[in-house]
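Shown next as C-alpha cells: one chain only, the form predicted on its own.
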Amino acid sequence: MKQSESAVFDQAAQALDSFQIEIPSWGFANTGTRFGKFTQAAAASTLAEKFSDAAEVKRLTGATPTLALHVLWDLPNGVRDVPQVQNLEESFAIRAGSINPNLFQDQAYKYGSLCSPEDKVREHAVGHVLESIEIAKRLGSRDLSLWLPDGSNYPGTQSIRKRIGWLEDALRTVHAHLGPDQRLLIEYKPFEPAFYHTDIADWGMSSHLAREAGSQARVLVDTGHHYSAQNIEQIVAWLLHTGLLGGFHFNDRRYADDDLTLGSIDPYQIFRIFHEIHAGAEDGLDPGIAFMIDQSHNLKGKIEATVQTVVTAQELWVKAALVDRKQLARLQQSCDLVAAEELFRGAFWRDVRPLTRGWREARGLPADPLEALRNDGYVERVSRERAGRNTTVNSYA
C-alpha cells in the first residue's frame, strides 16, 4: 500500500534527524597535489578559522556537529594544544571529532612507521599514536582514525611477513591504551604512496588487524580507497555482518582516491552503501557507525564544496531510507529480478529535495543551504580577512 505524503515526510524527517556527518578540518585549508597547489583567499590557515568554517556549515545544514582533527596539522604541540581546542569548541559550538595521528610526514618514516624495520622508528610512531589517544581522551573524542602509508616500492626490498608481525604488535599496544569508550578505526588503502605493496591494502587485512588489536578496534572504509571496479557495498555488508564496521571516510573518485565531492561521479554507489546500512539497522545491527567526510577541495570553494557534500549525503541517506525493504525482501525471495531492481532503482531516482527542504524549514534551517551560503556574505567576509595570508605570486608575473 502506498504511503501518504505525511507518512513519507515523517519517515524522511526521522532519517535526517538521526544522520550526522563529521567534516574534516583539512577540508578548509589550502591543499594540493604532489605537483603543487592553488591557494584560495577564503582558505583557513589557523585552527580557529577551521572551527569558524565548520560552524558555518553546521548552521546551514544542521548535520555536522563535529570536526575531525589532524594531530600534526591542528595540534602541532600535542596535548599542550588541548586547552586551545576546548576553548574553540565552546566558542563555536563545534565538538572535536575523530583524532587522526600523522604517520606519514616525519622524515623518520621514510621506510615505514608502525611497520618500519627500525625498532626506534616503530617506537617513535607508537608513541605518537599513544599521545593521539591521550588527546582524544582529554577532548572526549570516541574515535582514533588510523591511516598509515607504510609499504614498499620494489619486490624483495622488505619482508612482508615481518611487517605484518610488527604491525600486529603495535596495534595491540595502541589498543591497550584506549579508554573504555574509545575505538580504534583501522583504515586501508591498496596503493599510494607505496606502489609495490601496502601494509594495510584492503578490508580483509584491516579486519584481521582489528581482531588482533582487540575488541574496541573496527574497520574504517574510505570510499576512495578501492580499485575502480570494486563492490564497496558488498564490503560494507560483510563488515556489518561480522560486526567490524566502524566508520566511513566519504568522498568520490573517478580513478583512485581523488577526494572529489560526494556523489559527483557515482551517487548510485553511495545510495547502495546507505541502503546496506539502513537494512542492517532494520535487522537490529547498530554498530555505531561514524560517518565522516575526507575530501580536499583544490578547485571548488572549500566551504561551498563542504556544504554541497553534506547536502548530497543527506539526500542520498533519505533516498536509501525510503526503500520499501519489506517489499524488496519479498521480491528477492521470489527471485523477481526485474521488479526488485525497479523498486530499488525507483528509490534512487526519487526526487527527495522537497522532503529535505521541508525538513530544514521545520527545523529552522535554511531551505537551500548553498543559496544561503552565497547570500549571507560569509565567504566574502573571510576572503577579505584571510586574503593576505593566502596570496601567492603568479609565476608569469
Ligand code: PSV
The other form holds:
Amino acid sequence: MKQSESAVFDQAAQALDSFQIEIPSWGFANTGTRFGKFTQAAAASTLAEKFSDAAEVKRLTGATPTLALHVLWDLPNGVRDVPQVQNLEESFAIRAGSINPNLFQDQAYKYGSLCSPEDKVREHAVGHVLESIEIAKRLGSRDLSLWLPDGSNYPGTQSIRKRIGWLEDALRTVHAHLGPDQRLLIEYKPFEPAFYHTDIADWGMSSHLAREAGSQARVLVDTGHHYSAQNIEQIVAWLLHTGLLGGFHFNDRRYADDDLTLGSIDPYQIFRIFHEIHAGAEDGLDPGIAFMIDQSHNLKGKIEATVQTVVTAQELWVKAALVDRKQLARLQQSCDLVAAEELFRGAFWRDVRPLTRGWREARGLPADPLEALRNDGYVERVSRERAGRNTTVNSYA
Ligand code: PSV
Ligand code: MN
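Same protein, different form: I have the form predicted on its own, so give me the form predicted together with this ligand.
Full complex below, order starting with the chain above.
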C-alpha cells in the first residue's frame, strides 16, 4: 500500500531529527596535497576561527553540534588548553567532539608509534594517547579516535608479528584508562604513509585489536581507507553483526584516500551504507554510531564544502530511511531479484529534496543552506578579517 504524503514526510522528518554528523576542525584550515597548498583567504588559522566556522555550519544545517579536535593541531599544549576549548564551546554553542591523538608528526615516529621497535618511542606514544584521553574526559568527549601511520616501506625490514604484540599491549594499556562512558575507536587504512605494510590495514585487524583492547573499543570505518571496489556496506553489516561498529569518517574517493566531499563520486555507496544502518536499527541494533566527516578541501571553499557535505549526507540518510524494508525483506526471501533491486534503487533515485526542504522550514532552518551561505556574507566577512594571514602569492602578479 502506498504511504500518504504526510506519513512520508513524518518518516523523513523523524530520520532527519535523529541524524547528527560531526565536522572536523581540520576541514576549515588551509590544507593541500604533498605537492603544495592553495591557500584561501577564509581559511581558519586559530581554534576560535574553527569554532566560528563550525557554528556557521550548525546554524545553516542544524545537524552538526560537535567539532572533532586533533590534539596537536588544536590543543598544542595538551590538557593545559582545555579551559580555552571550554570557553570556545560556550561562546559558539558547539561542543568538542571526538578527540584525535596525533601519532604521525613527531620525529620520534619515523619507524612507528605504538608499533615502534623502540621501547621509548612506544612509551612516548602511549603517553600522548593517555593525555588525549584525559583531554577527552575533561571535555566530556565520548570518543577517542585512534589512527596510526605505522608500517614499513620495505619487505624484511620489520617483524610484522612483533609489532602486532606491541600494539596489543599498548591498546590494552590505553583502554584501561578510559572513563566508564568513553570509547576507543580504532581506524584502519591499507596504505599511506607506509608503502609496504601498514600495521592496522583493514577492518579485520581493527576488529581483532578492538577485542584485545577491551569492551569499550570499537572499529572506525573511514570510507576513503579501502581498496578500489571493496564492498564497504558488507564490512558495515559485519561490524553491526559483531557489535564492533563504532563510527565513520565520511569522505569520497576516486583513486586513493582523496578526501573528496561525501557522495561526490559515488553517492550510491553512502546510500547502501546508510541502508545497512537503518536496517540494523530496525532489527534493534543501535550501537551509538559516531557519524563524522574527515575531509580536507584543497580547491573548494571550506565552509561551502562542509555545508554541501552535510546536506548531501542528510539527503542520502533520508533516501535510505525511506526504503520499504518490510517489502524488501519479502522480495529477498522469495528471491525476486529484479523487484528487490528495483525497490532498492527506486529509493535511491527518489528526489527527497522537497522533504528535506520542508523539514528545514518546519525546524526554522534556512530552506537551502548553500544559498543561505552565499547570501549571508559570512565567508566574505571572515575572508576580510583573515586575509592578512592567508596571503596568496601569484608568481604572475
Ligand atoms: C588518516 O588518513 C586520517 O583519516 C585519520 O583519521 C587522521 O586523523 C586524519 O586522516 C587526519 O587528516
Ligand atoms: Mn580518517
